[in-house]
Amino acid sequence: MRQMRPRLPHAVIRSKVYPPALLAAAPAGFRSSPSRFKEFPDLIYTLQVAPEDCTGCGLCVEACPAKNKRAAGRKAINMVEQAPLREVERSSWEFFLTLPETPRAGLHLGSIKNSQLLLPLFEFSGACAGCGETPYIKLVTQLFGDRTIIANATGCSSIYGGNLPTTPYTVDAAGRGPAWSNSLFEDNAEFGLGMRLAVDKQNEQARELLLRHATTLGADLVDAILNAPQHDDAAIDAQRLRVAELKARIAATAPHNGTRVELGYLASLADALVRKSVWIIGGDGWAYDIGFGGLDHVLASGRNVNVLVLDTEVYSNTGGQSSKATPLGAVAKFAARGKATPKKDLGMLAMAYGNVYVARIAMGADDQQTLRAMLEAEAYDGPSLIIAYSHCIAHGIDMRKGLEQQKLAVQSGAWSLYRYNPQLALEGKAPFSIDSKPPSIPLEQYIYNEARYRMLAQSDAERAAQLLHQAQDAVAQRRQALEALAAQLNKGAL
């Protein structure tokens, strides 16, 4: 079994490493192989599919790099009829779930392979088969786990994210999971800022009460909690243990001199002493259009929030209307003759503030850059904006080819990858990185795989050719602008 880099939408494919002795209880047909992880050389590895939750999108087969040399056209993963395999794979999946999760602490998360050992707390959503948005959300929950607090815009991600009475957000073995909510129509930037302010205020009040009752609770414990670094999972786990000890001491403290109320309040606030990760998530209809004013306000606030824009370049959930994210030449409702104006450059607008982390990512083109951007954004103590290319059924593509289409978008220059990290500038390092190479294929090789472009070529070939020419020129101009910006921002770096 080749140890792949699973990056699929619905958490249907999971991987684990575990002690060999646990295989004694494995059902017939359960697959495993020796681990090739350098961190876990003596363990066993399994890549397991949840047979009854597979949507049949085929993305896994397309992404799989392992070809069967003895059977042309076959890979390590292949699409077959479910019925003959259902019972044996159901038993394998149920056994797989009993295997221990890989401990987060000490696991190097900068590697795609390692990150996919983490438990996803977003699984089996009701999104379209092969959805381009859901892999990014799944990855957020893997990287930041139950510390994640999500303010979700109204749109596709709120429909499959909160399709009550069910939800794809789940919990770990301790019963903890992400906190998720959707407020009014497109106010989630402000809603998420409110979450950040509330968490910060609770932390502030808890720290004040700790100092006030340090003698009662133990000066050493209070000092350790107040000065604990929380830069990685090991440090966060250590802080959780300290908070648990704090709660135990509060429970064991005999109330006197009117301290009962304050200590009880401190116990209710204690969890705020563990670092939280606030994420504001939504589509381009929210971020570029309806909610842009609120988003701009939040980015300008300087607060430590992470914004993830799932950019499908169209109003997906309401029927495929043109948005300010829709590219030049694409056909959509209200742009039946092809959009005559360029796509709004949300990333450049955000970078103008100078103190906002900004990244443009596309998982199908560079999954490692996607992972790195998410880790950097969450680590940055300030506002961050990640704009994620999300292929969509509204593009009129074979969704099985969605990741390949993302790759073509980057190769054509239609979607450039970059990261701007203000923290690096403060350290005297180059803050701006262009993570994609100059265009290597003509734009038409990318866009004419999609019905949103082809339909104009079929109905008005002359206008389609005109808009294609303009769009190709715009690709070259954007690349020149990115390179000029990189030279300007990185000038003088150590």
Given for the second form:
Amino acid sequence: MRQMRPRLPHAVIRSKVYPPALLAAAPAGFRSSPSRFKEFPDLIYTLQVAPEDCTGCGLCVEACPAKNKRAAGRKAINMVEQAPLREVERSSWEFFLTLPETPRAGLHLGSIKNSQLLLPLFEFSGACAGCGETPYIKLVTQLFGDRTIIANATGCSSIYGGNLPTTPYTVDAAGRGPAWSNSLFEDNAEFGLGMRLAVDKQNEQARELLLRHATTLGADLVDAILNAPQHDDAAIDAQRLRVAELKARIAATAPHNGTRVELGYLASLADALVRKSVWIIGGDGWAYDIGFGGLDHVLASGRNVNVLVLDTEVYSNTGGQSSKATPLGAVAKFAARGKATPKKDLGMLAMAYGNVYVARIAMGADDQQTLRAMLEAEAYDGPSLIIAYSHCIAHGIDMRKGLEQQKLAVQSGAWSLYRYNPQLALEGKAPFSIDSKPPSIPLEQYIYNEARYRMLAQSDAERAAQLLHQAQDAVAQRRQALEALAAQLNKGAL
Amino acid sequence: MNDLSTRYLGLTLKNPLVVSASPLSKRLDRVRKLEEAGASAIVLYSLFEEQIINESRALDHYLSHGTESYAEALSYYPDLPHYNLEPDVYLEHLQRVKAAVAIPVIGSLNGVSRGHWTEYAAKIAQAGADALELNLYYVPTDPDLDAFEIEQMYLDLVREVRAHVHIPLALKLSPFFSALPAMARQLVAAGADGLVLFNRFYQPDIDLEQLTVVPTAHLSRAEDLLLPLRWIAILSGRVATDYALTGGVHSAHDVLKAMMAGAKVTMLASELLAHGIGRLAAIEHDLREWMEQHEYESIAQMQGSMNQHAVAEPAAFERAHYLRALNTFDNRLL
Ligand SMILES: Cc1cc2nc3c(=O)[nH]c(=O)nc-3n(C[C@H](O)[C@H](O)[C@H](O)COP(=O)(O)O)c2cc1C
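Please supply the corresponding structure for the form predicted in complex with its partner chain (the preceding block corresponds to the form predicted on its own).
Let's see the whole complex now, leading with the same chain.
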């Protein structure tokens, strides 16, 4: 058993650890092996595929690190005809779903391996087979679970995210899941900020009411709720229990009590006492272009929101129009001769504020860095911006190779990885970390695997060569600029 | 001044130093440098059957792929009026190379099966190539396909290409034939004007850490010369055609040996890739010096002088020599 990676788009491959005794009820053909998680030495591990929801994208086979010792062409996962396996795997999947979820509390989330034991609350979306965006959303729901509140810009992620009347967002066994809503292209950041303000207001009112009714509700409980640390899942679980206790006490309060109306109000607000995680999600067309004014406004507000930009470098859903995220030399609609201007550096714009957490990530290149960035962004009490490289059918690639392209993008320096954490600066530590190595392969080794670049080389070779040359120069300049910035920002660090 | 000229495929070349098919010919500035450094002809890098057949299909696939997935998008790319696929790029490049240099330029096609791609032989001729080199590169993996069938496939292909072009046609062959002399004769009868010996196969290797098969492209070493040298010595007196030796030519001595074995030209790739285009001038200089010292008037004079018919000990190129070679090792061990 090797660890499962978080990079797969449709949540059709799941893993769990569970006590061996539960295997007694397993249907024939159900597979398991001893757990190799050091946190769970005595448990059993199963990696299960949902046979009927698999889109056949093949990404898992490419991504899977484990190879068969007797025939290296075979991996731990292989694509085979679905029909002969359907019955067995369907009952295995159904049984798998009945196994208990891994408890979040106490699980160290900073490890990729562990993160993949967590229940995704985003599954079986209608995204393209092999989509490069959905793994990021899935990971957000795994890490932050039902505390997640999502404001989604219009675009691919609002289409596959809310193909009404269905939705890929789902609930856990307790019936809790992320809250999700979709707004327009031009106002999604503000839409998400509104969610933040509403939650904060509810929290504030609940706190006021708690203080006012402390004697009725019990001073100890009120004090514990008001001062609860909520830095991790264990602490948050403890707060949930307190909130449940609070609601129970409110319900038990005699109806003739004069404060009944206010307590009823508190009961309706009590859930806002559990820390929420607000995510503002959209594509590059939203973040770089049409919603940029609002995004900038929200980042400048200083409020605790997490912005996730699924950067496909082109308007994907409407059919490949150039955005300000489209790189120099890529062909897109409105850039048929190859885009003549460089990609806007959204990360640097946000960093200019100094108090915005900024990360640039690419799961296919470094999933550990992706995981860290998400955890840090969420932990930062202020605005965070994560820009996530998302391969796309609009790149003209073999989608099975999407993760490989992400790796090449990073190795070539076309997409550098970094994290800027203002919290660290406050603590006197180095706030800026460049997470990718200096470019080690020429740009062409990355871009010419993609039709969006190749088609220019094939229609106007001279211009393609000229743009490639410019883009290659820019790679070196960007790296230099990043290193200079790191030196400057990290200068005073302890 | 001794005469270095030679005749190959009906072309008169000023010396036997021809640039082998390789990336050396991909850029015009390099092509000019090759001529300046003394190359007598250039074989362009190859155009592959797969490029001709698959490329337009692949482009079309990626440009139209996924267009049916969302109602909001009917396509993901702008329509460009015209695409230059690799075959067109190749032909254009050939024309430019022809215009840039005065020495002969030989086009190169690489493929094995019959099909419309062989029309590119005619296109290469139209683009101005002085000759065509056809690289027959086939790795037989099917146990049901016997040697006879594969040889017939080669002969059919040669006839088909021959029918497309009137310029001279050379065949670049691999050394893996059970009966190379018989094959050589049949290929010549099918229309080849020359044989280029040998094609180097780029042997795949295994990456033990990744458990993947990785392509390797090693440059040749000095000892690689010996295989083509022996076979040209065996064939040149037996099957009348023009021989070019490729593989392991790194010095003037190598060129001299090739000429004596019966080659009309030598082709160089690795030496120039590793040590620069300037090596051509140095090799030519050494060649002249050696001929001066050893009182050879011309290259023509030495061509075939050491082929199997001409040497004092013809068996040296055959099996008997093997025993002697082994014995020398024995002696050394003692
Ligand atoms: C990088 C490289 C690319 C090559 N490309 C071709 C090719 O496109 N077509 C071909 O027939 N031979 C090709 N060859 C083979 C050379 O033409 C030549 O036959 C072989 O390298 C042996 O000669 P050498 O010892 O001088 O390198 C290539 C060789 C190298 C090293």
